[in-house]
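In the block that follows, a single chain appears as structure tokens, in the form predicted on its own.
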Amino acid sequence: MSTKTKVFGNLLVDVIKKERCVGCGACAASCPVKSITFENGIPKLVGLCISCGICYNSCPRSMFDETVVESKIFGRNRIEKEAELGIVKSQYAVKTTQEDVGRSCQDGGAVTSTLIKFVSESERCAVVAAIDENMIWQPKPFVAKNRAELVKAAGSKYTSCPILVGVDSAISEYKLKEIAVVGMPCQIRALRRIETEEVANSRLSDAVNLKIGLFCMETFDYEDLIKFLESEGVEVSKITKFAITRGQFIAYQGEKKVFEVKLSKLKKLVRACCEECKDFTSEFADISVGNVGSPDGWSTVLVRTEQGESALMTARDAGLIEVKRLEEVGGVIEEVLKLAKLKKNKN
């Protein structure tokens, strides 16, 4: 007996109306007739639905069988000691050797520096979250094709961005054939679902050959975050960097710290969709990166695949990054494990 194809209407009922949508952009990017767009961070059907089911099959929240996807991507399933972090080949502390990257980036600059090497070859780009120049601190998907564009887009935004819409743009508008994507755990899962589903838009999975995942406990609603900061007297338009360190949310103007608050004070700003996510370390990425577990000025990098190892070591060999074993710089993987376990238990 055949199963009825689930279409955008099902996505609307099962995911969007239940506030489970993560805003990754997978449905819009995958739609073969471009009938889905984003309005205020929410997918909307604006054209004819041809009932292909690709949008539903691309969504990381309509369904995601971790065991099946993990086996297809990594060739095996995690064992008991990998329960919290997922499959990890190696773990490092990484720091950029580039002064301009160090000034602009978050933590050790591992992501930006690795991408600089990646895009140095022709017909390559990186899809990252940049700031919309027409909005105050609102992220937008951006196709970075060179070093300057990557440095400009560096840094964490802490609100959602339909990053897969940028992947579609890189393929459709820029005609690029090799793409690196930087995403949160939910966005990486969307890419992997597209890669492993039988009914999916293969043009996306064929083009994306490096997935860099970021550590993420939760993200904030954009409008709520801006309103909160303004209510605290923060001139958001003058902020140059946000950071989360040791349980504190911090805003900077240049090198000056102008606002600091405990993360617990921001709980009411967390997006509803984050409450069901159990993935702290982007378990399905090629490499996963965060600041937890490494000293200040370094990034913790978990390598999961051969593609990830190759990209990291190619950047190292080019002199763009310094790579050490985590314990060499006083890193503590137990700190990562602690937060990963906390997120799984909490959600």
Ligand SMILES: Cc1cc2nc3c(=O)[nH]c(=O)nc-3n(C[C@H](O)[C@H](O)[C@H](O)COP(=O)(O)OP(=O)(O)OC[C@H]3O[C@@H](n4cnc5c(N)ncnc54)[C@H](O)[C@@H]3O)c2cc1C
Contents of the next structure:
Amino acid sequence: MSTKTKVFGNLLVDVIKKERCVGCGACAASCPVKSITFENGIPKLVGLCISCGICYNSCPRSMFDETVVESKIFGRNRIEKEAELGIVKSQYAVKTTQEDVGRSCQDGGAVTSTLIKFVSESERCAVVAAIDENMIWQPKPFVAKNRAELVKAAGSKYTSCPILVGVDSAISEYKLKEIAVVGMPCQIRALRRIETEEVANSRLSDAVNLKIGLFCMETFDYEDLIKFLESEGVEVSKITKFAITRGQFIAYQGEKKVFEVKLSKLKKLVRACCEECKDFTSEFADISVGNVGSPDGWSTVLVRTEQGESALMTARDAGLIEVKRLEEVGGVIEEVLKLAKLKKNKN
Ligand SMILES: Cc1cc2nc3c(=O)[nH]c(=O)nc-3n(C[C@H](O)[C@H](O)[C@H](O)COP(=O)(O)OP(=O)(O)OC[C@H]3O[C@@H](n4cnc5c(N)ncnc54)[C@H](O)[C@@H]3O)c2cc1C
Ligand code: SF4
Ligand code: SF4
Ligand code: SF4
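Previous: the form predicted on its own; requested now: the form predicted together with this ligand:
Everything in the complex follows now, all chains and molecules, and the chain you saw is the first one.
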């Protein structure tokens, strides 16, 4: 029985027009004839389509068979007690030992420090989310090749950017051969779909050898968030850090807290695509990182694969991070479990 190849038109109908597109950039990065671009966070067909079906097959929202992908990546499926967090080899509390990272990072600096070690070898880079210099707090995919660029791109941006477009540019423009990617759970799913599909752009999956996923409950629509903050009198261009802690959304200017609001008051700003998402801890990443579960100033790190363990321990052995058992610093894995469960039940 032959099934008709699904192309960009099908993505438009099944995903984009239904506001299910997460804006990961997998379709644009994968198109072999570069016919897809992004306009205002939405993929658009701008050239000839050769009906290869690769964009449809790369999208984490057109289809994502968790059971199949999981067994291909981890060699088995999760058992009942792993239902909420997925397959985890080990869990740690991690803190950077580096002053420059400590000043710029969101929590414990686990992500930036691990990446600093990763890019210290030649022909390597990390695709991260930097701030677009022409916009206020708008993230853009950025190919970081050294420590200074990683430190500059540290910190959480609570809106989304098409991170996979950065992977394409690391390969095509910078000719880099080994790539680490930081992404939200949905973006990590896109990378894993590309890695495990038969008809996909293997150029992308072959080059990405470390996937660091962040914990994520939701992201905000960029325009709506900026408008909201301005309406509350916040001078967004002066904000140096945003944070979400214990149910509060907080804005800082240097050390000073200049705005704070209950997260529940921002529900209207959450992107429609996040409403169907059940993955809190980036269940398909090599390493997943968040703040919940650890004390302030530490990152909670869930290691899922050999690559993840190796990247983290190489950074530790280089003296870039302290790695402790969660309990040693008063961390509580049940807090992570609670939020992971909440997300699965609520969406
Ligand atoms: C939208 C969003 C929602 C989050 N929600 C939660 C939550 O509910 N609970 C929780 O415990 N943790 C959450 N986190 C994770 C948390 O904010 C920290 O990113 C995490 O603890 C890592 O801290 P760190 O100090 O190790 O990271 P850092 O060393 O500061 O590095 C962070 C890395 O993430 C990249 N990055 C930042 N924003 C984005 C983005 N939008 N897309 C892709 N990459 C990005 C940066 O470029 C940098 O490389 C969220 C993060 C984001 C971006
Ligand atoms: S050429 Fe292939 S990847 Fe590009 S838009 Fe058409 S179906 Fe999608
Ligand atoms: S691949 Fe990503 S950006 Fe493209 S349609 Fe699917 S979710 Fe949207
Ligand atoms: S809630 Fe889900 S869809 Fe939304 S940004 Fe987070 S991982 Fe992506």
